[in-house]
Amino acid sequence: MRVSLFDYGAGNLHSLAKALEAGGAGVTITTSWDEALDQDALVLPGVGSFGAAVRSLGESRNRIRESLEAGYPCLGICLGMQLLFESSEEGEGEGIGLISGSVRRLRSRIVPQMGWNDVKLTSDPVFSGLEGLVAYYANSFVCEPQDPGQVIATTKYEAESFAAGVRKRRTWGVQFHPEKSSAPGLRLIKNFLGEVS
(Lines of atoms letter the chains of each structure in order from A and count residues from 1; the text may use other names and numbers.)
(Lines give C-alpha, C1' and ligand atoms only; values in the text may rest on other atoms or scores of the structure.)
Protein backbone atom coordinates (compact mmCIF):
# COMPACT_ATOMS: atom_id res chain seq x y z
CA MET A 1 0.00 0.00 0.00
CA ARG A 2 1.32 3.44 -0.96
CA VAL A 3 0.71 6.31 1.47
CA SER A 4 1.55 9.97 0.91
CA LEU A 5 2.72 11.95 3.92
CA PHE A 6 2.23 15.61 3.14
CA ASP A 7 5.04 17.96 4.18
CA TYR A 8 3.89 21.49 5.10
CA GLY A 9 7.57 22.43 5.31
CA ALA A 10 7.47 22.78 9.10
CA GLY A 11 9.25 19.88 10.76
CA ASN A 12 10.61 16.36 11.05
CA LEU A 13 8.24 13.70 9.73
CA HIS A 14 10.62 10.81 10.42
CA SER A 15 8.77 9.19 13.35
CA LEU A 16 5.42 9.25 11.54
CA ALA A 17 6.95 7.81 8.35
CA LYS A 18 8.53 5.02 10.41
CA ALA A 19 5.18 4.28 12.12
CA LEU A 20 3.45 4.02 8.73
CA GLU A 21 6.20 1.75 7.40
CA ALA A 22 5.89 -0.43 10.53
CA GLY A 23 2.19 -0.77 9.65
CA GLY A 24 3.12 -2.15 6.24
CA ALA A 25 2.86 0.96 4.05
CA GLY A 26 5.26 2.36 1.53
CA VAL A 27 5.62 6.07 2.34
CA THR A 28 6.18 9.01 0.02
CA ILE A 29 6.89 12.35 1.72
CA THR A 30 5.81 15.08 -0.66
CA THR A 31 5.02 18.78 -1.00
CA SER A 32 3.05 18.16 -4.22
CA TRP A 33 -0.70 17.66 -4.01
CA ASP A 34 -0.65 15.98 -7.43
CA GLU A 35 1.72 13.36 -6.05
CA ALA A 36 -0.09 13.17 -2.69
CA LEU A 37 -3.47 12.42 -4.24
CA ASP A 38 -1.97 9.83 -6.59
CA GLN A 39 -1.18 7.35 -3.79
CA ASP A 40 -3.53 4.88 -2.08
CA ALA A 41 -4.09 7.08 1.00
CA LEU A 42 -3.11 10.46 2.44
CA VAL A 43 -1.75 11.31 5.89
CA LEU A 44 -1.81 14.91 7.10
CA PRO A 45 0.79 15.21 9.87
CA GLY A 46 0.64 17.20 13.09
CA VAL A 47 3.66 19.40 12.53
CA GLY A 48 3.40 23.18 12.01
CA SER A 49 0.84 25.95 12.34
CA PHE A 50 -2.63 26.23 10.83
CA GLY A 51 -1.75 29.34 8.80
CA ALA A 52 1.32 27.74 7.22
CA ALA A 53 -0.54 24.49 6.53
CA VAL A 54 -3.41 26.38 4.87
CA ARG A 55 -0.94 28.20 2.63
CA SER A 56 0.39 24.82 1.53
CA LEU A 57 -3.10 23.94 0.24
CA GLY A 58 -2.79 26.68 -2.36
CA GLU A 59 -5.19 26.31 -5.26
CA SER A 60 -5.65 22.59 -4.49
CA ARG A 61 -8.00 23.13 -1.52
CA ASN A 62 -11.23 22.39 -3.39
CA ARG A 63 -9.69 19.43 -5.20
CA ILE A 64 -8.50 17.92 -1.90
CA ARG A 65 -11.93 18.35 -0.31
CA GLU A 66 -13.66 16.82 -3.34
CA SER A 67 -11.29 13.84 -3.26
CA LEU A 68 -12.01 13.23 0.43
CA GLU A 69 -15.76 13.70 -0.13
CA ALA A 70 -15.53 11.04 -2.86
CA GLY A 71 -13.93 8.59 -0.43
CA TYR A 72 -10.18 9.05 -0.87
CA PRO A 73 -8.72 7.68 2.41
CA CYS A 74 -7.07 10.14 4.79
CA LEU A 75 -5.75 10.28 8.35
CA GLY A 76 -5.26 13.73 9.88
CA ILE A 77 -3.09 13.92 13.00
CA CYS A 78 -3.25 16.88 15.45
CA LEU A 79 -2.80 19.87 13.09
CA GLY A 80 -3.75 17.50 10.25
CA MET A 81 -7.11 16.88 11.96
CA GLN A 82 -7.61 20.63 12.45
CA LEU A 83 -6.86 21.22 8.77
CA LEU A 84 -9.94 19.15 7.88
CA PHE A 85 -12.12 21.93 9.36
CA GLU A 86 -13.15 25.27 7.87
CA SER A 87 -11.19 27.73 10.00
CA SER A 88 -9.04 28.13 13.11
CA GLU A 89 -8.35 30.79 15.71
CA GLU A 90 -4.66 29.91 15.30
CA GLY A 91 -4.27 31.50 11.89
CA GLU A 92 -5.92 33.10 8.89
CA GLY A 93 -7.17 31.24 5.88
CA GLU A 94 -9.57 28.44 5.10
CA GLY A 95 -8.94 24.81 5.92
CA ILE A 96 -9.96 21.95 3.65
CA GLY A 97 -13.53 22.25 4.91
CA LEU A 98 -14.39 18.54 4.73
CA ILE A 99 -15.86 18.80 8.24
CA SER A 100 -18.12 21.73 9.05
CA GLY A 101 -16.95 23.55 12.14
CA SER A 102 -13.98 25.44 13.48
CA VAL A 103 -10.88 25.15 15.64
CA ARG A 104 -10.47 27.17 18.84
CA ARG A 105 -7.86 27.66 21.53
CA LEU A 106 -8.04 25.46 24.61
CA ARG A 107 -9.74 27.28 27.49
CA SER A 108 -7.80 25.40 30.13
CA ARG A 109 -5.53 26.94 32.76
CA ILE A 110 -2.34 25.41 31.36
CA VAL A 111 -1.90 25.58 27.57
CA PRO A 112 -0.61 23.71 25.65
CA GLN A 113 -1.68 20.27 26.78
CA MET A 114 1.56 18.28 26.72
CA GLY A 115 1.81 14.61 27.59
CA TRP A 116 -0.32 11.51 28.07
CA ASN A 117 -4.08 11.55 28.48
CA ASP A 118 -6.98 9.09 28.44
CA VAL A 119 -9.06 8.78 25.27
CA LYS A 120 -12.73 7.79 25.45
CA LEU A 121 -13.47 5.79 22.30
CA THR A 122 -16.49 4.79 20.26
CA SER A 123 -16.67 1.48 18.39
CA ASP A 124 -15.11 2.84 15.19
CA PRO A 125 -12.92 0.13 13.59
CA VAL A 126 -9.87 2.40 13.61
CA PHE A 127 -9.90 1.89 17.40
CA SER A 128 -10.13 -1.92 17.25
CA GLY A 129 -8.16 -3.48 20.12
CA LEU A 130 -7.48 -0.12 21.77
CA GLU A 131 -9.84 -0.18 24.76
CA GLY A 132 -8.39 1.92 27.59
CA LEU A 133 -6.29 3.99 25.17
CA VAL A 134 -3.89 6.50 26.69
CA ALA A 135 -2.30 8.69 24.01
CA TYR A 136 0.27 11.46 23.69
CA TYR A 137 -0.95 15.02 23.12
CA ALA A 138 0.82 18.27 22.22
CA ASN A 139 -1.94 20.76 21.43
CA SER A 140 -3.10 24.29 22.17
CA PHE A 141 -6.17 24.14 19.92
CA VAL A 142 -9.19 21.83 19.67
CA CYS A 143 -11.82 21.08 17.04
CA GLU A 144 -15.54 21.83 17.30
CA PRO A 145 -17.48 20.00 14.57
CA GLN A 146 -21.01 21.23 13.89
CA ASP A 147 -22.22 17.63 13.68
CA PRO A 148 -21.53 15.83 17.00
CA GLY A 149 -22.19 12.55 15.21
CA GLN A 150 -18.79 12.93 13.51
CA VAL A 151 -16.98 12.76 16.88
CA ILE A 152 -15.60 9.24 17.41
CA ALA A 153 -13.44 9.92 20.50
CA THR A 154 -13.19 12.49 23.29
CA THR A 155 -10.62 13.60 25.86
CA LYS A 156 -10.94 15.60 29.07
CA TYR A 157 -8.10 17.98 29.91
CA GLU A 158 -8.43 19.82 33.21
CA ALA A 159 -12.17 20.74 33.23
CA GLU A 160 -12.60 20.80 29.47
CA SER A 161 -13.81 17.99 27.22
CA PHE A 162 -13.15 18.07 23.48
CA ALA A 163 -13.06 15.93 20.34
CA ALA A 164 -10.08 13.59 20.31
CA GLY A 165 -11.19 11.91 17.08
CA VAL A 166 -13.51 12.62 14.16
CA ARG A 167 -14.60 10.74 11.09
CA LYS A 168 -16.34 11.54 7.82
CA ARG A 169 -16.57 8.86 5.14
CA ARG A 170 -13.05 7.40 4.82
CA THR A 171 -11.31 10.33 6.52
CA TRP A 172 -10.30 10.07 10.16
CA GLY A 173 -8.76 12.75 12.36
CA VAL A 174 -7.14 12.34 15.78
CA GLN A 175 -6.06 15.20 18.04
CA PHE A 176 -3.31 13.11 19.68
CA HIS A 177 -0.10 11.81 18.11
CA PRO A 178 -0.32 8.04 17.46
CA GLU A 179 3.29 7.98 16.24
CA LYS A 180 4.34 9.12 19.75
CA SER A 181 1.85 6.92 21.63
CA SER A 182 3.87 3.70 21.88
CA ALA A 183 2.39 0.34 20.81
CA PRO A 184 -1.28 1.47 20.96
CA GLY A 185 -0.54 4.35 18.60
CA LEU A 186 1.14 2.00 16.15
CA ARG A 187 -1.92 -0.26 16.39
CA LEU A 188 -4.17 2.68 15.46
CA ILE A 189 -2.04 3.44 12.40
CA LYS A 190 -2.12 -0.24 11.41
CA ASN A 191 -5.91 -0.26 11.88
CA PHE A 192 -6.22 2.77 9.60
CA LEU A 193 -4.10 1.11 6.93
CA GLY A 194 -6.17 -2.05 7.24
CA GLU A 195 -9.43 -0.14 6.85
CA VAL A 196 -8.36 1.60 3.65
CA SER A 197 -6.28 -1.08 1.94
Contents of the next structure:
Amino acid sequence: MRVSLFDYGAGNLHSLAKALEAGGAGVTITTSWDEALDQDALVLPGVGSFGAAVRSLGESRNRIRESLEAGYPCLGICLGMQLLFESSEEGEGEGIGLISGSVRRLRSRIVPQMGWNDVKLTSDPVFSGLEGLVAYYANSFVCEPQDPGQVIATTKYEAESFAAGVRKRRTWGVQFHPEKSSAPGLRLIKNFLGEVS
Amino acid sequence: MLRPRIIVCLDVDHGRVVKGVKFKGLRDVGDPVELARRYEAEGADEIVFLDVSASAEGRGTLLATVQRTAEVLFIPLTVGGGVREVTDMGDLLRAGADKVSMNSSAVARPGLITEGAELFGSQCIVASIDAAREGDSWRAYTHGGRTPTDLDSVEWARRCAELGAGEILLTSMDRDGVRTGYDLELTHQVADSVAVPVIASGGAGGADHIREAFNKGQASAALLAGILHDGLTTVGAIKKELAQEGVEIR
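Form predicted on its own already given; the form predicted together with the partner chain follows:
Below, the chain from earlier opens the complete complex, with every other chain and molecule after it.
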Protein backbone atom coordinates (compact mmCIF):
# COMPACT_ATOMS: atom_id res chain seq x y z
CA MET A 1 0.00 0.00 0.00
CA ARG A 2 1.01 3.60 -0.56
CA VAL A 3 0.97 6.19 2.21
CA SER A 4 1.40 9.94 1.85
CA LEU A 5 3.40 11.75 4.51
CA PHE A 6 2.47 15.42 4.44
CA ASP A 7 5.39 17.82 4.84
CA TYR A 8 4.47 21.13 6.56
CA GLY A 9 8.05 22.24 5.96
CA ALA A 10 9.70 21.84 9.36
CA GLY A 11 11.42 18.96 11.00
CA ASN A 12 12.47 15.34 10.86
CA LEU A 13 10.38 13.09 8.61
CA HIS A 14 13.04 10.39 8.08
CA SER A 15 12.26 8.28 11.12
CA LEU A 16 8.52 8.30 10.44
CA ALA A 17 9.05 7.47 6.76
CA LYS A 18 11.33 4.58 7.73
CA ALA A 19 8.86 3.38 10.37
CA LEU A 20 6.07 3.32 7.76
CA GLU A 21 8.35 1.47 5.34
CA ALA A 22 9.23 -1.01 8.07
CA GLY A 23 5.48 -1.58 8.44
CA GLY A 24 5.27 -2.52 4.76
CA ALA A 25 4.09 0.74 3.18
CA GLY A 26 5.53 2.71 0.28
CA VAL A 27 5.89 6.34 1.37
CA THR A 28 5.38 9.52 -0.64
CA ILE A 29 6.54 12.67 1.13
CA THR A 30 4.51 15.52 -0.31
CA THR A 31 3.52 19.17 0.05
CA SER A 32 0.55 18.74 -2.30
CA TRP A 33 -2.88 17.91 -0.86
CA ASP A 34 -3.94 16.54 -4.26
CA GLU A 35 -1.20 13.97 -3.99
CA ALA A 36 -1.70 13.42 -0.26
CA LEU A 37 -5.37 12.50 -0.72
CA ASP A 38 -4.73 10.29 -3.74
CA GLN A 39 -2.92 7.38 -2.01
CA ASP A 40 -4.18 4.57 0.22
CA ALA A 41 -3.74 6.56 3.45
CA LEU A 42 -2.51 9.88 4.82
CA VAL A 43 -0.09 10.40 7.70
CA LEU A 44 0.10 13.82 9.37
CA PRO A 45 3.48 14.04 11.11
CA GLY A 46 4.21 15.59 14.49
CA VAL A 47 6.83 18.22 13.77
CA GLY A 48 6.40 22.00 13.56
CA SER A 49 3.88 24.40 15.03
CA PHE A 50 0.07 24.60 14.76
CA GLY A 51 0.07 27.99 13.04
CA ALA A 52 2.53 26.90 10.35
CA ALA A 53 0.73 23.59 9.80
CA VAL A 54 -2.62 25.38 9.47
CA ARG A 55 -1.15 27.66 6.82
CA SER A 56 -0.14 24.59 4.84
CA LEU A 57 -3.80 23.48 4.77
CA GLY A 58 -4.58 26.56 2.71
CA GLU A 59 -7.74 26.31 0.68
CA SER A 60 -7.76 22.51 0.93
CA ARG A 61 -9.10 22.41 4.51
CA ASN A 62 -12.69 21.51 3.62
CA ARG A 63 -11.63 18.98 1.03
CA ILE A 64 -9.35 17.24 3.54
CA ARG A 65 -12.12 17.10 6.14
CA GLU A 66 -14.59 15.73 3.59
CA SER A 67 -12.13 13.02 2.52
CA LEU A 68 -11.57 11.93 6.11
CA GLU A 69 -15.33 12.10 6.84
CA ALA A 70 -15.81 9.82 3.84
CA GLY A 71 -13.40 7.28 5.29
CA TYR A 72 -10.03 8.09 3.71
CA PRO A 73 -7.62 6.53 6.24
CA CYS A 74 -5.44 8.88 8.26
CA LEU A 75 -3.01 8.77 11.17
CA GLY A 76 -2.17 12.07 12.90
CA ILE A 77 0.83 12.12 15.21
CA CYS A 78 1.29 14.75 17.97
CA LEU A 79 0.83 18.06 16.07
CA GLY A 80 -0.78 15.94 13.33
CA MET A 81 -3.40 14.80 15.85
CA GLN A 82 -3.94 18.37 17.03
CA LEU A 83 -4.48 19.44 13.43
CA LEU A 84 -7.57 17.20 13.28
CA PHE A 85 -9.28 19.58 15.75
CA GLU A 86 -10.92 22.96 15.20
CA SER A 87 -8.49 25.34 16.89
CA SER A 88 -5.44 25.58 19.16
CA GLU A 89 -4.09 27.94 21.80
CA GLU A 90 -0.70 27.49 20.10
CA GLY A 91 -1.49 29.45 16.98
CA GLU A 92 -4.07 31.21 14.91
CA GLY A 93 -6.21 29.63 12.25
CA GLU A 94 -8.58 26.74 11.85
CA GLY A 95 -7.54 23.10 11.94
CA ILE A 96 -9.07 20.43 9.73
CA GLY A 97 -12.02 20.25 12.11
CA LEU A 98 -12.73 16.54 11.64
CA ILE A 99 -12.98 16.21 15.41
CA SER A 100 -15.00 18.77 17.38
CA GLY A 101 -12.99 20.39 20.13
CA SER A 102 -9.85 22.41 20.65
CA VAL A 103 -6.21 22.16 21.66
CA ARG A 104 -4.96 23.74 24.90
CA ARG A 105 -1.64 24.27 26.62
CA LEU A 106 -0.65 21.80 29.35
CA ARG A 107 -1.28 23.21 32.83
CA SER A 108 1.47 21.22 34.53
CA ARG A 109 4.54 22.82 36.12
CA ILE A 110 7.07 21.34 33.72
CA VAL A 111 6.19 22.02 30.09
CA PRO A 112 6.90 20.55 27.55
CA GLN A 113 6.08 17.04 28.68
CA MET A 114 9.26 15.39 27.48
CA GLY A 115 9.81 11.67 27.77
CA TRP A 116 8.23 8.26 28.13
CA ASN A 117 4.81 7.98 29.74
CA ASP A 118 2.18 5.28 30.27
CA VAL A 119 -0.68 5.10 27.81
CA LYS A 120 -3.99 3.72 29.10
CA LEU A 121 -5.52 1.97 26.11
CA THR A 122 -8.93 0.85 24.96
CA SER A 123 -9.36 -2.23 22.80
CA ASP A 124 -9.04 -0.34 19.51
CA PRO A 125 -7.33 -2.52 16.87
CA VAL A 126 -4.40 -0.09 16.42
CA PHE A 127 -3.40 -0.97 20.00
CA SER A 128 -3.40 -4.72 19.38
CA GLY A 129 -0.54 -6.38 21.28
CA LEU A 130 0.44 -3.14 23.02
CA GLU A 131 -0.94 -3.68 26.53
CA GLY A 132 1.18 -1.76 29.05
CA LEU A 133 2.36 0.70 26.38
CA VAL A 134 4.92 3.29 27.46
CA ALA A 135 5.41 5.83 24.67
CA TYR A 136 7.53 8.89 23.93
CA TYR A 137 5.98 12.35 24.22
CA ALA A 138 7.35 15.80 23.39
CA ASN A 139 4.36 18.13 23.69
CA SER A 140 3.31 21.41 25.26
CA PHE A 141 -0.30 21.16 24.05
CA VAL A 142 -3.07 18.55 24.38
CA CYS A 143 -6.41 17.93 22.64
CA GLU A 144 -9.83 18.32 24.22
CA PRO A 145 -12.42 16.50 22.10
CA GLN A 146 -16.04 17.46 22.79
CA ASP A 147 -17.20 13.86 22.40
CA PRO A 148 -15.52 11.62 25.02
CA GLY A 149 -16.56 8.65 22.90
CA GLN A 150 -13.85 9.57 20.41
CA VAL A 151 -11.08 9.14 23.01
CA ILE A 152 -9.37 5.76 22.63
CA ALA A 153 -6.44 6.28 25.02
CA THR A 154 -5.49 8.54 27.90
CA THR A 155 -2.30 9.57 29.70
CA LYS A 156 -1.68 11.24 33.03
CA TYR A 157 1.01 13.91 33.32
CA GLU A 158 1.70 15.51 36.70
CA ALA A 159 -1.89 16.08 37.96
CA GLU A 160 -3.71 16.27 34.61
CA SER A 161 -5.17 13.60 32.35
CA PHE A 162 -5.47 14.11 28.63
CA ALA A 163 -6.45 12.30 25.43
CA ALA A 164 -3.47 10.25 24.25
CA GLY A 165 -5.44 8.85 21.33
CA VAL A 166 -8.61 9.68 19.39
CA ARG A 167 -10.50 8.00 16.60
CA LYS A 168 -13.24 9.00 14.20
CA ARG A 169 -14.16 6.67 11.36
CA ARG A 170 -10.86 5.62 9.77
CA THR A 171 -8.83 8.49 11.23
CA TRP A 172 -6.67 7.96 14.29
CA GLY A 173 -4.73 10.56 16.24
CA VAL A 174 -2.06 9.87 18.86
CA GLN A 175 -0.44 12.52 21.03
CA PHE A 176 2.77 10.51 21.52
CA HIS A 177 5.34 9.71 18.82
CA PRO A 178 5.13 6.06 17.72
CA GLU A 179 8.13 6.56 15.41
CA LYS A 180 10.17 7.55 18.49
CA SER A 181 8.74 4.90 20.82
CA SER A 182 11.07 2.07 19.76
CA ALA A 183 9.63 -1.40 19.00
CA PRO A 184 6.12 -0.84 20.50
CA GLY A 185 5.74 2.34 18.43
CA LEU A 186 6.66 0.49 15.24
CA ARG A 187 4.07 -2.12 16.17
CA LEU A 188 1.38 0.59 16.40
CA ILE A 189 2.30 1.92 12.97
CA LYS A 190 2.14 -1.61 11.58
CA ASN A 191 -1.25 -2.11 13.25
CA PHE A 192 -2.55 1.08 11.62
CA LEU A 193 -1.33 0.00 8.19
CA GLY A 194 -2.87 -3.45 8.67
CA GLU A 195 -6.18 -1.93 9.76
CA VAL A 196 -6.54 0.36 6.73
CA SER A 197 -5.05 -1.79 3.97
CA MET B 1 3.58 8.52 35.09
CA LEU B 2 6.37 10.25 33.17
CA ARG B 3 9.50 8.11 33.54
CA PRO B 4 12.87 9.71 34.24
CA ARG B 5 15.08 9.16 31.20
CA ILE B 6 18.50 7.66 30.60
CA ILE B 7 20.14 9.52 27.73
CA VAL B 8 23.29 8.27 26.04
CA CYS B 9 25.65 10.95 24.74
CA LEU B 10 28.02 10.37 21.87
CA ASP B 11 30.66 13.00 21.09
CA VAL B 12 31.06 12.90 17.32
CA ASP B 13 34.17 14.10 15.47
CA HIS B 14 34.32 13.74 11.66
CA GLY B 15 31.76 10.94 11.73
CA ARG B 16 33.38 8.94 14.57
CA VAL B 17 32.42 8.75 18.24
CA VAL B 18 35.12 10.07 20.57
CA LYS B 19 35.30 10.52 24.32
CA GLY B 20 37.41 12.93 26.36
CA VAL B 21 38.08 13.42 30.06
CA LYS B 22 37.38 16.86 31.55
CA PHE B 23 36.78 18.17 28.02
CA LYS B 24 40.28 17.12 26.85
CA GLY B 25 42.15 14.13 25.37
CA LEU B 26 39.77 12.68 22.76
CA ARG B 27 39.93 9.01 21.80
CA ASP B 28 37.98 7.01 19.18
CA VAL B 29 35.26 4.72 20.57
CA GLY B 30 33.30 3.70 17.44
CA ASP B 31 30.73 4.32 14.69
CA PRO B 32 27.85 6.61 15.74
CA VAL B 33 25.13 4.81 13.79
CA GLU B 34 26.11 1.40 15.14
CA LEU B 35 26.50 2.68 18.69
CA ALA B 36 23.17 4.56 18.64
CA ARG B 37 21.36 1.41 17.46
CA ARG B 38 23.06 -0.69 20.09
CA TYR B 39 22.06 1.73 22.84
CA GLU B 40 18.43 1.74 21.67
CA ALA B 41 18.45 -2.07 21.80
CA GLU B 42 19.89 -1.94 25.33
CA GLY B 43 17.05 0.33 26.46
CA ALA B 44 18.40 3.88 26.13
CA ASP B 45 15.55 6.41 26.19
CA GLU B 46 17.26 8.98 23.95
CA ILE B 47 20.51 9.61 22.11
CA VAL B 48 22.51 12.85 21.97
CA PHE B 49 25.18 13.57 19.37
CA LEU B 50 27.50 16.43 20.27
CA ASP B 51 29.55 17.40 17.24
CA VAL B 52 33.03 18.33 18.36
CA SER B 53 34.44 18.73 14.82
CA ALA B 54 36.02 22.13 14.41
CA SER B 55 36.08 22.16 10.59
CA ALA B 56 33.50 22.68 7.85
CA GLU B 57 34.39 19.25 6.50
CA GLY B 58 33.43 17.74 9.85
CA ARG B 59 30.06 19.54 9.72
CA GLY B 60 29.23 18.07 6.34
CA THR B 61 30.04 14.61 7.62
CA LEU B 62 27.76 15.27 10.61
CA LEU B 63 24.63 15.83 8.50
CA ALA B 64 25.26 12.57 6.64
CA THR B 65 25.78 10.79 9.97
CA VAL B 66 22.55 12.23 11.39
CA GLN B 67 20.60 11.09 8.35
CA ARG B 68 22.04 7.56 8.45
CA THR B 69 21.24 7.41 12.17
CA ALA B 70 17.66 8.71 11.89
CA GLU B 71 16.86 6.02 9.34
CA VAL B 72 17.58 3.21 11.80
CA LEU B 73 16.95 4.82 15.19
CA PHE B 74 13.43 4.82 16.65
CA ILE B 75 14.07 6.82 19.82
CA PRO B 76 14.66 10.59 19.93
CA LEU B 77 17.93 12.02 18.65
CA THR B 78 19.30 15.39 19.79
CA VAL B 79 22.19 16.95 17.90
CA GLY B 80 24.35 19.82 19.12
CA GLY B 81 27.66 21.51 18.45
CA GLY B 82 28.29 24.26 15.93
CA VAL B 83 24.65 25.39 15.65
CA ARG B 84 25.01 29.09 14.83
CA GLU B 85 21.92 30.09 12.86
CA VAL B 86 18.34 28.90 12.49
CA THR B 87 19.38 27.52 9.10
CA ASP B 88 21.79 25.18 10.95
CA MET B 89 18.86 24.03 13.10
CA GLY B 90 16.69 23.49 10.03
CA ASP B 91 19.47 21.51 8.34
CA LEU B 92 19.88 19.22 11.35
CA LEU B 93 16.14 18.70 11.84
CA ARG B 94 15.72 18.03 8.11
CA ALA B 95 18.60 15.55 8.23
CA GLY B 96 16.80 13.63 10.96
CA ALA B 97 17.45 15.21 14.37
CA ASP B 98 14.42 15.53 16.65
CA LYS B 99 15.99 18.29 18.74
CA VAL B 100 18.97 20.60 18.42
CA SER B 101 21.09 21.85 21.26
CA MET B 102 23.16 25.01 21.40
CA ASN B 103 25.55 26.66 23.80
CA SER B 104 28.12 29.20 22.51
CA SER B 105 25.85 30.64 19.82
CA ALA B 106 23.00 31.17 22.31
CA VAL B 107 25.34 32.97 24.71
CA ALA B 108 26.55 35.17 21.85
CA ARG B 109 23.01 35.83 20.63
CA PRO B 110 20.24 34.74 23.05
CA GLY B 111 17.55 35.65 20.48
CA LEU B 112 18.60 32.56 18.52
CA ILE B 113 16.77 30.42 21.08
CA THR B 114 13.54 32.36 20.52
CA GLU B 115 13.89 32.25 16.74
CA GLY B 116 14.38 28.47 16.85
CA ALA B 117 11.47 27.95 19.22
CA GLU B 118 9.12 30.02 17.07
CA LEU B 119 10.10 28.23 13.87
CA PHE B 120 10.38 24.65 15.09
CA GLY B 121 8.65 24.57 18.50
CA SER B 122 10.21 24.73 21.99
CA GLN B 123 10.28 20.94 22.20
CA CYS B 124 13.01 20.99 19.51
CA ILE B 125 15.27 23.49 21.26
CA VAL B 126 17.72 22.38 23.94
CA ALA B 127 19.89 24.92 25.74
CA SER B 128 23.19 23.33 26.68
CA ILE B 129 25.07 24.85 29.61
CA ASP B 130 28.61 23.92 30.67
CA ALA B 131 28.98 24.96 34.30
CA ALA B 132 32.06 25.09 36.54
CA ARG B 133 31.85 25.81 40.26
CA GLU B 134 33.38 28.98 41.68
CA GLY B 135 32.69 29.24 45.39
CA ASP B 136 28.92 29.12 45.90
CA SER B 137 27.94 29.49 42.27
CA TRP B 138 28.69 28.08 38.84
CA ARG B 139 30.13 30.04 35.94
CA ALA B 140 28.86 29.16 32.45
CA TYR B 141 31.49 28.33 29.80
CA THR B 142 31.34 28.22 26.01
CA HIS B 143 33.41 26.73 23.18
CA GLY B 144 33.68 23.25 24.64
CA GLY B 145 34.58 24.51 28.08
CA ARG B 146 37.47 26.71 26.94
CA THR B 147 35.89 30.15 27.26
CA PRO B 148 34.51 31.54 30.53
CA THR B 149 31.48 33.85 30.31
CA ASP B 150 30.14 36.42 32.75
CA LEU B 151 26.99 34.34 33.18
CA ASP B 152 25.85 32.59 36.32
CA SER B 153 24.70 29.13 35.17
CA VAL B 154 21.48 29.09 37.23
CA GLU B 155 20.46 32.56 36.04
CA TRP B 156 21.39 31.71 32.46
CA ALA B 157 19.32 28.52 32.58
CA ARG B 158 16.31 30.52 33.74
CA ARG B 159 16.82 33.01 30.93
CA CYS B 160 17.14 30.22 28.32
CA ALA B 161 13.81 28.76 29.44
CA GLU B 162 12.17 32.19 29.26
CA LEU B 163 13.56 32.68 25.76
CA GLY B 164 11.88 29.47 24.61
CA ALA B 165 14.25 26.56 25.24
CA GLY B 166 12.21 23.41 25.87
CA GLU B 167 14.93 21.64 27.82
CA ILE B 168 18.19 22.39 29.64
CA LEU B 169 21.18 20.10 29.17
CA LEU B 170 23.29 20.91 32.22
CA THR B 171 26.88 19.66 32.30
CA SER B 172 29.09 19.98 35.33
CA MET B 173 32.59 20.54 33.93
CA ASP B 174 34.08 19.66 37.32
CA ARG B 175 32.50 16.22 37.20
CA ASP B 176 32.87 15.46 33.47
CA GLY B 177 34.44 12.02 33.06
CA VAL B 178 35.46 11.63 36.72
CA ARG B 179 32.66 9.21 37.77
CA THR B 180 32.12 10.55 41.29
CA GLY B 181 28.44 11.44 40.71
CA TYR B 182 26.52 14.35 39.21
CA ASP B 183 26.77 17.81 40.78
CA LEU B 184 23.49 17.47 42.67
CA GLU B 185 23.51 20.96 44.11
CA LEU B 186 23.91 22.52 40.68
CA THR B 187 21.29 20.24 39.17
CA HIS B 188 18.79 20.93 41.93
CA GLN B 189 19.27 24.69 41.81
CA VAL B 190 18.68 24.76 38.07
CA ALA B 191 15.73 22.33 38.16
CA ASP B 192 14.17 24.46 40.89
CA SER B 193 14.59 27.65 38.83
CA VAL B 194 13.09 26.56 35.50
CA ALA B 195 9.75 25.12 34.37
CA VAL B 196 11.27 22.93 31.65
CA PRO B 197 12.96 19.52 31.95
CA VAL B 198 16.60 19.44 33.09
CA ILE B 199 19.10 16.81 31.92
CA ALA B 200 21.87 16.18 34.45
CA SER B 201 25.25 15.59 32.82
CA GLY B 202 28.82 15.00 33.92
CA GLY B 203 29.98 12.58 36.58
CA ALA B 204 27.95 9.38 36.26
CA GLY B 205 29.78 6.39 37.72
CA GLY B 206 26.83 4.06 38.32
CA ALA B 207 23.11 3.60 38.97
CA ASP B 208 23.28 5.22 42.43
CA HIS B 209 24.45 8.48 40.90
CA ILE B 210 21.58 8.44 38.43
CA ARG B 211 19.03 7.78 41.18
CA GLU B 212 20.45 10.72 43.13
CA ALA B 213 20.22 12.97 40.06
CA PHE B 214 16.49 12.15 39.81
CA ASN B 215 15.65 12.23 43.52
CA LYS B 216 17.96 14.85 45.01
CA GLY B 217 18.84 16.73 41.82
CA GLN B 218 15.23 16.76 40.54
CA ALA B 219 16.55 16.06 37.03
CA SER B 220 14.10 14.75 34.43
CA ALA B 221 16.86 12.84 32.71
CA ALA B 222 20.43 11.69 33.27
CA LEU B 223 23.10 11.75 30.60
CA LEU B 224 25.65 8.92 30.32
CA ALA B 225 28.71 8.52 28.15
CA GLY B 226 32.08 7.24 29.35
CA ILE B 227 30.95 4.43 31.65
CA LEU B 228 29.04 2.93 28.71
CA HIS B 229 31.62 3.51 25.99
CA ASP B 230 34.32 1.97 28.19
CA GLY B 231 32.16 -1.11 28.72
CA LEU B 232 32.06 -0.70 32.51
CA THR B 233 28.30 -1.24 32.51
CA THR B 234 25.30 -1.24 30.14
CA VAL B 235 22.07 0.74 29.95
CA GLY B 236 20.24 -2.52 30.64
CA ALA B 237 22.23 -3.22 33.81
CA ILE B 238 21.72 0.34 35.06
CA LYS B 239 17.98 0.22 34.40
CA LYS B 240 17.69 -3.12 36.16
CA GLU B 241 19.44 -1.73 39.22
CA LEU B 242 17.28 1.41 39.21
CA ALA B 243 14.09 -0.67 38.94
CA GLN B 244 15.22 -2.81 41.89
CA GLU B 245 15.72 0.36 43.89
CA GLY B 246 12.16 1.42 43.10
CA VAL B 247 12.87 4.05 40.43
CA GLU B 248 10.10 3.86 37.83
CA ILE B 249 12.07 3.94 34.59
CA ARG B 250 10.85 2.70 31.21
